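Below sits a lone chain in structure tokens, taken as the form predicted on its own.
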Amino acid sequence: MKSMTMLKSRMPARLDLLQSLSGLLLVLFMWLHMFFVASILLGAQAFDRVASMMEGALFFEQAYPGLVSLVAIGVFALFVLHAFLAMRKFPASYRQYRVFHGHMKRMGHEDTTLWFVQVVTGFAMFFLGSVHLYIMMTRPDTIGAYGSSNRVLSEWMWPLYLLLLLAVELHGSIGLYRLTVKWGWFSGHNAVESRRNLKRAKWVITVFFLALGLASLAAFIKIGMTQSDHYGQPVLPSAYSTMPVRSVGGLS
């Protein structure tokens, strides 16, 4: 009896540390896939030839766009994983909400506000986010550079992509500041100042993502406006490249 009730009292714990574990796994991931996805700043090609390295170019004769698919499922099951877990601290009814934006209009502390922007944004990413991931696992073979561009101007993917982008880069970045909170990670002798360092950082970052990513959108637009007729083509290889070129497209 005993141990079952150490046991119960245990598992709020550990799925806190899950949550803790995957949210940061999605936001480490998000950045990294931020960075792939600002490849098309460098031109069309890049963007491709950053594709092809993800869909097993550097180690087989071709790249394999299937590949895409299976880490889009993998994020997704995480992402549901996460989701699933965050929602334990939602408010569950109206009433529970209006309780709770009672108090943090009258306490007005801005980790309380963060929280709640976290909430927001979690929810929208919810159905943003599987939108796009649905795209990812089921059209892996025509998300390349024109491809992408074709979708995000001519299908008006481009308002779905815009409020995702401004989701995830504030949901991410409070969450991780959240977390070194949460665990004290970089707390210092001076919690306080600290903290105060940390919230810089973290605006930081959010302004350095939210930045990357609208230019990355703006070529997207860009490419799609002028580039419509290449449609599914290939980028061609430059001469110096040995890395084999998908045939329609990369990452996005």
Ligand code: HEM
Contents of the next structure:
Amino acid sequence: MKSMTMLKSRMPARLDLLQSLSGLLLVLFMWLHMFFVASILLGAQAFDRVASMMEGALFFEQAYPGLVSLVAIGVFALFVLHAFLAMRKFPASYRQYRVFHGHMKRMGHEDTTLWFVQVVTGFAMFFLGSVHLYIMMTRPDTIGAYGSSNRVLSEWMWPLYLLLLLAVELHGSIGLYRLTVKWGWFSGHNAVESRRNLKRAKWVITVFFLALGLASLAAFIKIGMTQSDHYGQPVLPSAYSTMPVRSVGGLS
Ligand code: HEM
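Now show the form predicted together with ligand HEM, given that the preceding structure was the form predicted on its own.
First the chain shown before, then all remaining chains and molecules of the complex.
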């Protein structure tokens, strides 16, 4: 009976640790993801090469889009686990939310506001992130300079990506900042000073990845616009000279 009580009392701490760990893994994944996607800034060929690498072209003679599906399934599982654990801390009712909001306004405490921003962006990502991940799981063969630009512009994914980008860059860096404060990483000798530095680093990270993401999105839109006459057609080298003819599922 006693050990059962001890087990129960340790449970919240374990769930907290799992939430931190899953959040950290997702942040690290997102940083890699943003750099991979930003390869579009180096040109269509660079992006296609990165896409092929992700499909295992480095290790096998042929590219296997199914490998990207497997990674997307893993990321989705982590995403769901993280969201499920985070839900414990959401205000459970409208009344609770009103009380919290009142406190937040009265206190004007920045860390409390950051927590609230994290709840709102996390809630938005539930929907926005799931749409994107479902497409990555089911149509990895369409990832490529043309296929992705087509999706972003002609298939109207850009508004969703814009909102998702804002949400993920705010959520991820606030999450990382809160992790460092919670587990006392980089706490230094002067707690006030190190908190100020961590907050500054948080903003630098947000602005950097937002700028990178916006520039990548603009590059996809530009390619999509260049290609708009050829919507639904395979890309011809003459239509977009730097673009290789990468076999795109359903379009080739
Ligand atoms: C293994 C999982 C994932 C894969 C393979 C993947 C792949 C991609 C690809 C190829 C693009 C370029 C556009 C396109 O082809 O549609 C893209 C864009 C994007 N992805 Fe992902 N993604 C994954 C997970 C995620 C997650 C978990 C998030 C955030 C919750 C996310 C957020 C975004 C955003 C915001 C963009 C817009 C591009 C930008 O502005 O730079 N992705 N992703």
